[in-house]
Amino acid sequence: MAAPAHSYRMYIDGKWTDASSGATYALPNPATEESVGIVPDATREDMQRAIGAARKAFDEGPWPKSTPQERARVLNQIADGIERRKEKFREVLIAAHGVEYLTHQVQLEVPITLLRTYAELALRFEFEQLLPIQSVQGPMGPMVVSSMAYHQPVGVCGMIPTWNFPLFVSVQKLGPALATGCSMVFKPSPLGPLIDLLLAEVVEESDLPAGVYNVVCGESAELGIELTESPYVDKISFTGSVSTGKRVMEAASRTLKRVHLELGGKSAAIILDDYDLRAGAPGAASPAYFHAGQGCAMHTRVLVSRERHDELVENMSGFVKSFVKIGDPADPKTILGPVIRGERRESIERYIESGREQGADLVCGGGRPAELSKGYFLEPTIFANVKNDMKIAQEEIFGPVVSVIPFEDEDDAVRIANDSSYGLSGGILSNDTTRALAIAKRLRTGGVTINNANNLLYSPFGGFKESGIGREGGMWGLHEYSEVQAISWKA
């Protein structure tokens, strides 16, 4: 018989409470489809109350007075938290998202790293810029005018991160909200809320003063529609899908707040005829196993030459079938876990049977593991010979589905890239450096990698086109969380 699944209260206001209603609901483990967690299912009034302690918080209190020296020390306590609870959230992330061993460096070791990179930056941060001295012509005569610009929080920040990634994703927002003294609440997805309650435990520890963070989960999508609409909140950040993303932005409209998204996308990895195909094959098919697939990042787009395209198809497949081992993400050992629910996977599967219907090669994968009757599991997909206007090729998927794409030469490879609704990410693999820095030049899309390069710690991360609006990472995350002040005086 299974262990009775751990009861779970929000953090609002420095306080662990219950839903005023006292209604919860319960998580399943996506590997074995048993309760992992009985979580509050908050009302609308429940989300009133945390903005109100937030608002309280930014207005009363004094953490958006604080120094960047205290930001940092508290960053660097958050992170020291995380460190020494590492093996708890490990449990919760493999337990509750059915996150693998494959990806736990970017899943939890990246994130307290980022917490640290995120009080450097508080320190380095200039809050205050002075500008050039001008001379004017005042109402009483000539006039020498000093100024700054002066970078202020910007105020109560709605958060709403969600649950592929769900500490990377979240510490990318409190981070930099937290350097620039912003007080904020966490509206997690409902799919995946214990990360952060677990955070917010973390929190407690810290010298954070009560109510700069709170933590409302729930099934309601009032809790965002009041988060969002909310005259008392001043930015909403989102992560999640296009088609949510814009309801979001609809909702802030009607307070004009300030709006960051980060939605989904739909990346194309270029592989130049220099590139050893054998060696780019475990890359180029990662998308048909890191994480299933669940990634708004990954390049589910594969191009490569007509010539080589069966050679690349032939080595992505073998890799696949020979190394790829699906089953429960509490084994070490394996490569390919679940999809985080039932309805996720049916919804993959209807893609797979799309790329069927208009044409595409299922050169292996395409159903469920038959040795597997538990959990939400689905084969490493790769489709071969797709063209780039069928559904599978346009549409996010957000499963362990991948797209080879055949091009006739660079150009037709950059239009092929570029023909997307989403531009959020991309790829290049060449031996030759400078022809890649040129290609990458002409691809519309927020980030490209060359030869699988990326920094995750100082690099803006964000999309052009419908992949979102605004950047997280570095220096460009503390922008987003400040607004600037021009302030001038009479020399």
Ligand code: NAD
Second form
Amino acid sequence: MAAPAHSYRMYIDGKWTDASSGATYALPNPATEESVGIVPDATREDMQRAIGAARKAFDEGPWPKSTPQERARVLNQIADGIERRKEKFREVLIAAHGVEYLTHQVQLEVPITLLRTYAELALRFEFEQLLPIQSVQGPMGPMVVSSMAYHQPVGVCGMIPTWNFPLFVSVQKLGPALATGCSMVFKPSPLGPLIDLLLAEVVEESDLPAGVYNVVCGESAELGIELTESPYVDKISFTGSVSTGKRVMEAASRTLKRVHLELGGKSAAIILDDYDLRAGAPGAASPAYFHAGQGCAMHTRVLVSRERHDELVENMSGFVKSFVKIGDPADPKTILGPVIRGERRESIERYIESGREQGADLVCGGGRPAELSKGYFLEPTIFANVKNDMKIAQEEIFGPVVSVIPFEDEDDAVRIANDSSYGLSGGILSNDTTRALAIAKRLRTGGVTINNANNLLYSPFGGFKESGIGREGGMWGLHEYSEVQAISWKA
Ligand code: NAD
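Taking the form predicted on its own as the starting point, write out the structure of the form predicted in complex with nicotinamide-adenine-dinucleotide (NAD).
Full assembly next; the chain just shown is listed first.
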């Protein structure tokens, strides 16, 4: 018999609370379909209460006035707190999000280091930037003016993270917001709020004043709408789909909130002709299968020269069949776990069907693994001879499906990579770094990795085009959570 699901509460103004209606809902384990937790299903009134707490903490509390040293100390305390509870976080990532051991580095270890990095950046950020002295002609005669650009915290932040890399995404918001002195309300995804509730347990143990960090969870989109429409919220940081991002921006425009959007992607990896296809097939295939392909920046289009197309496809499918073991993420040998919900799997299957209908070659996968009767599993799938105007090449599938697209020459590869409404990430696989760098600079994407190298701690992260607005990560993150003020005085 399955163990009884644990009940969780929300965190508002430093106190644990149920939904005011008393309503709850259950979260399934995507690998077993059994319940892993019961969480409050909050109302708009609960959200208003949390916004009120964050507003009061910002307007009247000590946190926005705290020193960078104090903020760094608290950020490190929170990193320590996650470290202490690491096994609990790991358990929830596996059971509630289907996270495979292979990705624990980025799902668990990197976010802890990221918080420590934000502590370091809080100490290095130039909150006060002195500007060149000016001699000006004032109404009463000449005047020498000193001035500074001063970075105030942006204010109360409405945080809408998502479920696929839950700790990483939430820390990319929490870290810079605390480093700059903001207060906040997190509204986690209804598909996965537990990581933010565990973070609240860690925050409670830290010296962060009550009301600075609040978490309100529930199934209804009304909670996100309340947050984006509220006149008491200064900024929205949203991670999710393009369609919801557009609604968030529209609603936020009524109060002219600052809006930061981290949205989807349809990223292309370009394989240059010097790249060894036999040794390199995992390099081309695996970035698309991490976490069952549920990643915004994954390289789900693989671009290769027409002459080498068939060889690559053969090597990739050989690699996938021999290496990508599908199954329960609680098993450390599993490479590919389930997708998050049954409806999401059905949506991926509709894309697979459209790929077949539009004439792409289904090389491997495409179905549900026969040996797994429970859980939302899908086989790793490769389409070959894909044309870039096909639906599977243009739309984000968010599942373990890769499209291999042939190109004629380097310019054609760049054209195909850029022929997308998205612009989040891209990849180049080559031993010629000079040539790869030159191509990277022609890609209209917020990030490019060469041979899958990635700096997750200090780099800016965000999208061109419909992949988003704004940048998380590094010093760019601190700028996003600041409001710049010009202060001048007579020297
Ligand atoms: P989604 O758009 O379905 O939902 C995101 C959140 O928005 C949920 O919490 C939902 O409750 C809330 N919401 C729904 N309607 C709303 C409204 N009108 N106003 C405010 N909030 C509302 O996205 P999802 O399926 O949860 O996440 C997957 C998407 O996230 C993919 O497109 C993926 O590429 C993207 N993503 C982007 C990044 C990035 O950093 N760029 C990172 C991870 C995931």
